[in-house]
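Read the single chain below, which is given as C-alpha cells and is the form predicted on its own.
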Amino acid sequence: MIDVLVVGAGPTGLTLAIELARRGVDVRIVDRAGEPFAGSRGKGITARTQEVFDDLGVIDEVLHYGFRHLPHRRYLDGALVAETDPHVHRSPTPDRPYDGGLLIPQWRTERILRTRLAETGVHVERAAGVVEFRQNRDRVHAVLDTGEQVSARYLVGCDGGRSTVRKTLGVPFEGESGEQAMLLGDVELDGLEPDAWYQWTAGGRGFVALCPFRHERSWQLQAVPFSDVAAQGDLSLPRFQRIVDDIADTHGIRLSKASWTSTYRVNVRMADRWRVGRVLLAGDAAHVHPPAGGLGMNTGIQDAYNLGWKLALVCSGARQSLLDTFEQERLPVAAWTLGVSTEGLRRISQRFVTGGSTDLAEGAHRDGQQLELGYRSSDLSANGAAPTGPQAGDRAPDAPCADSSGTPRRLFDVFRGPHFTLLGFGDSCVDLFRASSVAHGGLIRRVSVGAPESGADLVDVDGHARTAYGVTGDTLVLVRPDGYLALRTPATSTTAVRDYLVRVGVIDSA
C-alpha cells in the first residue's frame, strides 16, 4: 500500500506531488493520457507563484523562460491606440522578490515540474487514469485503466473539470457554463517581432491576441470571432488565418504552423466539498474560472502547496483534523478568485459589445497577483499579540539579511524546503536557539534575526526583516511550511510554540 496516489499530472498535480515526494512520502501520480499536454493555455504565473516555484527549487528556469514585462500593443479597427506595461509600476521590494506576473507557455511550467519531480525519484504513470475506486476507513482502493489495482491511503484528484474523481464522490459541480468560445492556438508566424503581446479589436468583427514566448518560435493566439460562425468545430490553420486577416488585415501576418489548437467555453463552477473521507479534490477538480486574470492554474498550483505539507505530516502521524483546514482555507479562495475573474471577463466582454479597444490586462483584479490572500480565520492562525505587521494567517514576507560570515541571504533562503520556520527576533532569542539548536525531531528550523554583534544566525543589517513583520520587542514568529504565519507571541512565551502545534494537531502532547 502506498500513502498517496495523485491523479492528474498538470500543474496541481505536478506540484503536489512534488511536495509529498520532498517530505519522504510514498507517493504515485498517474495520468490518462498518453503524452503531456502539449499547449501554451495557462501562460500566466502570479508574483504568489513564483514564490512557490522559488520553494520548490524551479524559479530560476521559470524566470529563465518568462516574460515579465512584455508590453501591451492594441489596436482598434486596425489603427494603434495604445501600448502600456501593466507591470510597469511594479517592481522588486525587500519584502516582495517577485514584481509581478509572469507569461510562459503552460507546456514549458509543466516540463520544469516534471523534471523536479524526476529528481525526488517519482515519475508520472502514463495512460494510467483512474477508472474506479472505493474507500474505507482505512485505505482507498483504485482501479487504473491499464486494469492494475492501486491500494492508498489517500487519494487526491487533480485531474481536471471533467475530473473522474469528483464524479464518482457524487460530489456537486455547481455554477454555469457560458455560450461564447474562445479559439486557443500555438502558431508560428511571420510579419511580427516578438516584442509585445499585439491585441487588436475590430467593430462588429471580433478580437485576436497574438502573445510571443521567450526563447520560443511559437505565439499563442486568442480569437473571438463573431462570424465565421458555422465553422464553429473547425480549428484548422486556415481557419486561423482567416480570423487574423479580417480583424488584424492591416498587418500581413502569415500563419506557418499550429502545434495545438483548441476551443475554450467560460465555465464557473465549484465543488461545495473537496473532501470525502480520505479522497480530496484540488485545482479544476474543485473549481474552473473564466481565463480573466488568469488566476485558475496559479489557484490550483496553490491548493496542492497548501495540501502537500498537511498530507505529509498526516501520513507522517498527525492527527487527520489536519486535513480538514485545507478546504477551510482554501475553498474561500477559489469563491474569491471566480467572483473576480468572472466580474473581469465581464468587464472586457462589455468592450467587445460598445466596440471599444479591449486590454486583457483589464479583466485583472487589484490583487491579481494574489499576494494579499490569506487564513487570518483558519484554525491554524493563532495571533496572539500581534499590534502591528502580518498577522497570523497572512503570507510571510521576504527579506534581505546577512549570514554571521556577512554574506548576504533571504528569509526566504531560510524558508526554503519541507519543514516551519520559527524566527526568533531580540537579543533573548540568540540566547534561547544557541540553547538548543534542535526544534520537535527536526520539524521546525530556528533562525534567529538580530543586529550586527548580536550573534544572531540571521544579521537584520538595514533593519527590512523587523520593518516587514512590525516587531518592535522580542518576538517570536512562527512560519508554515507554506509560507503563512502560523503564529506570532511574544518571546517570553517559551511554551506558546509547542502549544500551538499540539492544538492543531501536528505533535501529540505527551
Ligand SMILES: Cc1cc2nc3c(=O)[nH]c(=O)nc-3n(C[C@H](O)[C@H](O)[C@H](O)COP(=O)(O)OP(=O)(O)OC[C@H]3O[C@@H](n4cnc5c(N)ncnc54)[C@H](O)[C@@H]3O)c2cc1C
Second form
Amino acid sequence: MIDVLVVGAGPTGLTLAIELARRGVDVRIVDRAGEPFAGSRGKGITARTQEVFDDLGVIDEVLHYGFRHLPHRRYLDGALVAETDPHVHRSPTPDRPYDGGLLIPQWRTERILRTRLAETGVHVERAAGVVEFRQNRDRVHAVLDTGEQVSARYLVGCDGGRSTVRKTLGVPFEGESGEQAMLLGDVELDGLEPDAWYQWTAGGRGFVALCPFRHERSWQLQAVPFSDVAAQGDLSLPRFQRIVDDIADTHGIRLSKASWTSTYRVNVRMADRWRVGRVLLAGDAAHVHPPAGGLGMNTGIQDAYNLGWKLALVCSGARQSLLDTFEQERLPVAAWTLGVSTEGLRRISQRFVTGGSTDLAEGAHRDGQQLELGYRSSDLSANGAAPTGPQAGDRAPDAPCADSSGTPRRLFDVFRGPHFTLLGFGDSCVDLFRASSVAHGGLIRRVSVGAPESGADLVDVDGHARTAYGVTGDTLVLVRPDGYLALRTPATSTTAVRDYLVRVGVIDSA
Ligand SMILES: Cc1cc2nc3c(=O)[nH]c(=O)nc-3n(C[C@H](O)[C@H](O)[C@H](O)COP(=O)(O)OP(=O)(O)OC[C@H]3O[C@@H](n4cnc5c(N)ncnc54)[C@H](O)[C@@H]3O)c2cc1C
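Return the form predicted together with this ligand of this protein as a structure block, the form predicted on its own having already been given.
Full assembly next; the chain just shown is listed first.
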C-alpha cells in the first residue's frame, strides 16, 4: 500500500506530488491523458504563486520564461487608444520580493513542475485514469483504466472540473455554466512585434487579444467574435484568421500553425465538501471560476501547497484532524476567488456592451496577486497578543538580513524547505534556542534574528525583519511550512510552541 495516490497531473496535482515527495511520502501520480496538455490556457502567475515556486525551487526557470511588465496595447475600431502596464507601480519591496504577475504558458509551467517532480524520483504515470474507487477506515482502493488496482492511505482528486473523484464521492458541484463565449488558441504569426499584449475591440463586431510568450514563437489568441458565434464548432486556423482580419484589420497579421485551439465556457461552481474520509479534492476538481484575473490555476496550486505539508505530516503520524483545516482554510479563499473573478468578468462584459475599448486587466481584483489572502480564522492560527504586524494566519513576509559572516540571507532563504521555522526576535532568543530542545527532530528550524555581534543566526541589518513582523519586544514567531504565521508569543520560553503543536495535532503530548 502506498501513502497517497494523486489523481491528475495538472498544476494542482504536480504541486501536491512535489510537496509530498520532497517530504519522503510514498506517492504515485496518475493521469488519464497519454500526453501532457499542450495549451497555454492559464498563463498568469501571481506574486504569491511565485513565492510558492521559490520554496519549491523552480522560480528561476519560471522567471526565465515569464514576461513581467508586458504593456497592454489597446485599439478601438482600429485606432490605438491606450498603452498601459498594469504593474507599472509595482516594484519589489523588502517584504515582497515578487512584485507582480508573470505571463507564461501553462504547458511550460507544468513542464517545469514535472521536471522538479522527477528530481524527487517520482514520474507522472500516463494513460492511467482512475475509473472507480472505494474506501474504508484504513485505506482507499482505486481501479485504473489500465486494470491495475492501487491501495493507498489517501487519495486526492486533482482531476479537473469534470472530476471523476468528485462525482464518485457524490459531492455536488453547485453553481452555473454560461455560454461558450471565448475562442482560444496558441498560434504563430507574422506582422506584430512581441512587445505587448495586443487587445482590439471593434464596435459591434467583437474582441481579439494576442499575447506573446517569452522565448516562444507562439502567441495566445483569445477572441469573442460577436458576428460569428454560430460557427462555434469551427476551430480551424482559417476561421481564426477571418476573425483577426475582421477585428484587428490594420496590422496585416498572418497567422500560421495553431498548436492548440479551444473554446472557453464560463463555469462558476464549487464543491461544498473537500474531504470525505480519506479522499480529498483540490484545484479545479473543487472549484472552477471565470478566467478574469487569471486566478484559477493559481488557486489550485495554492490548494496543493496548503494540503501537501498537512497530508505529509498525517502520513507520518500527525492527527487526521489536521486535514480538516485544508477545507476550513481553502474553501473561503475559493469562494472569494469565485466572487472576484465573476465580478471581473462582469466588468469586462459590460465593456463589450457599452462598446468602449476593452482591457483584460479590468478583470483583475485589487488583491489579484493573492498576497493579502490568509487564514486568520483557522483552527491553526493562534494569535496570542499581537498588537502590531502580521497576525497568526497572515502570510509570513520576507526580509533581507545577513548571516553571521555578513553574507546576505533573506528570511525566505531560511523558510525554504519542508519545515516549520521558529523565528526568535531579540538577543534573548540566542540563549533561549541554545537551552531548549524545541526542534522536534527536524520538524522546526530555529532561527534567531538579532543585532550585529549578538550571536544571532541572522542579523537584521536594516531592521527590515522587525518592521515586517511588527516586533517590538523579544518575540517568537512560528511560521508554517507553507509560509503563513502559526503563532506569535513572547520569547520567555518555547513551551507555547510545543503546546501549539500538540493542540493542533502535529506532535503528540508524550
Ligand atoms: C480552455 C481553458 C482556458 C483557461 N484559461 C485560463 C486563464 O486564462 N487563467 C487561469 O488562471 N486559468 C485558466 N484556465 C483554468 C486553468 O487552466 C485551470 O484552473 C487549471 O488548469 C487547474 O489545474 P488543475 O490541476 O486543478 O486541473 P487540470 O489542469 O484540469 O488538470 C486535471 C488533470 O487531471 C487529469 N484527469 C482527469 N480525469 C482523470 C482521471 N479520472 N484519472 C486521472 N487523471 C484524470 C486530466 O487529464 C488533467 O491532466 C483555463 C482552462 C481552460 C480549459
